[in-house]
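Next up is one chain by itself, shown in structure tokens, the form predicted on its own.
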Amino acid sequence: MSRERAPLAPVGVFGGTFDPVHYGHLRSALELVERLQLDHLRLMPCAVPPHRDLPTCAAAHRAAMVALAVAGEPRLVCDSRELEREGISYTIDSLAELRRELGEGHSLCLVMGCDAVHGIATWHRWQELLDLAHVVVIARPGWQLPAAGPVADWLHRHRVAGPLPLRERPNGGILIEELRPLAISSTEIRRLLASGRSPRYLLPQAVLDYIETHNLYH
């Protein structure tokens, strides 16, 4: 009599410009790995963002900083696949690639912030995201989700009450996960650097050293 195989631990993917990556990104990523019992979480720098101007810092530099930031933490990985594709970096294309790599039965979790959820109806093929992955929404104190309209209906239909469904099936659920507030922003770091002030202790020293070496954001 054969024994059922335990489901593989979910894989997470957390996209963004990471311009630059900082401790707010990293702490949220690590908390999600532990709370959701992920096998690992991939930080995926966006090469050509669809919904904002192209960052002045080249994608190769942003990916290099992410790689430095997660070095030594095996549960966090830099995934630079969007740098290897031409054109706009659509999340749905990256999820499709990851799904092919992981196989149909492996749980895949797309992580996004509450602000992204409010604009998700403008995403390319957004209603297909749950065909490929679960969605994990990072909530902060005072957060509010859309209360009416197609996105609110989408959230209501697919929301799950806890992390267990993310392990039991490969895709299709939406989990809202509240994390500790860590009020650090990439915009603030860029402003500090541009004004000649130090962003030390807001981001890993290895990342700050890289910024100084390559004269970024000044």
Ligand code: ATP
The other form holds:
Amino acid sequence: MSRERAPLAPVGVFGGTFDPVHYGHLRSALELVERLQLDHLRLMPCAVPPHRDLPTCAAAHRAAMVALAVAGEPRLVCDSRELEREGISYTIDSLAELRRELGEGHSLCLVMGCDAVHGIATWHRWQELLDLAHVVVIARPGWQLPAAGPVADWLHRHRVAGPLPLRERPNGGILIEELRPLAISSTEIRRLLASGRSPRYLLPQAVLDYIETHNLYH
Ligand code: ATP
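I have the form predicted on its own already, so could you send the form predicted in complex with adenosine-5'-triphosphate (ATP)?
All chains and molecules follow, beginning with the one already shown.
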């Protein structure tokens, strides 16, 4: 093992409701691990989202499905820390915990989709996110980034051109990455299930088996 590289390989964290997790999340996660040369990426299901209705499915089920989806891929990890905290799941609190665990100098990358970026100015203490981590934005089909206003300024001020600065500093940069577009959403999977149709091949079979065993989304 390389003694120089190991401590510096950035850690990624990808928050979401994962209601349920699907191949859009998983393929993006793996592509980011390889492009950014992450040590690993943590998929972190949100227990109580601040800005949307409670997910259809209990947090414990959503985390169990993430764990099944990443089994066998050591570079992807289910991080269920938000299930263990009381109250609303604020990303800033999770980043502060991760920062304490990793130490000051270790690069930490918060991954989010373009849709999340549009709402970011409503996030609790959003302007402190970059004090704790870098932000990696997944450019998603059909989504544009804000062109004017405080979020556009924030993107412009902190944007970096490629992955290298994310390895060289522990936090503070914003990278926008275009990944393979997969037009899959949890909403569509829930709709298919609710209407008796199959979401097979949009998500791992182990996740679909779990949904059927626990009679979720019907
Ligand atoms: P829903 O349809 O319930 O809103 P979703 O499919 O968008 O769910 P979330 O769990 O809300 O999934 O998303 C977590 C993160 O994953 C968000 O930042 C979102 O932008 C991103 N994401 C969701 N689907 C995809 C996809 N197909 N490709 C890339 N990123 C995705």
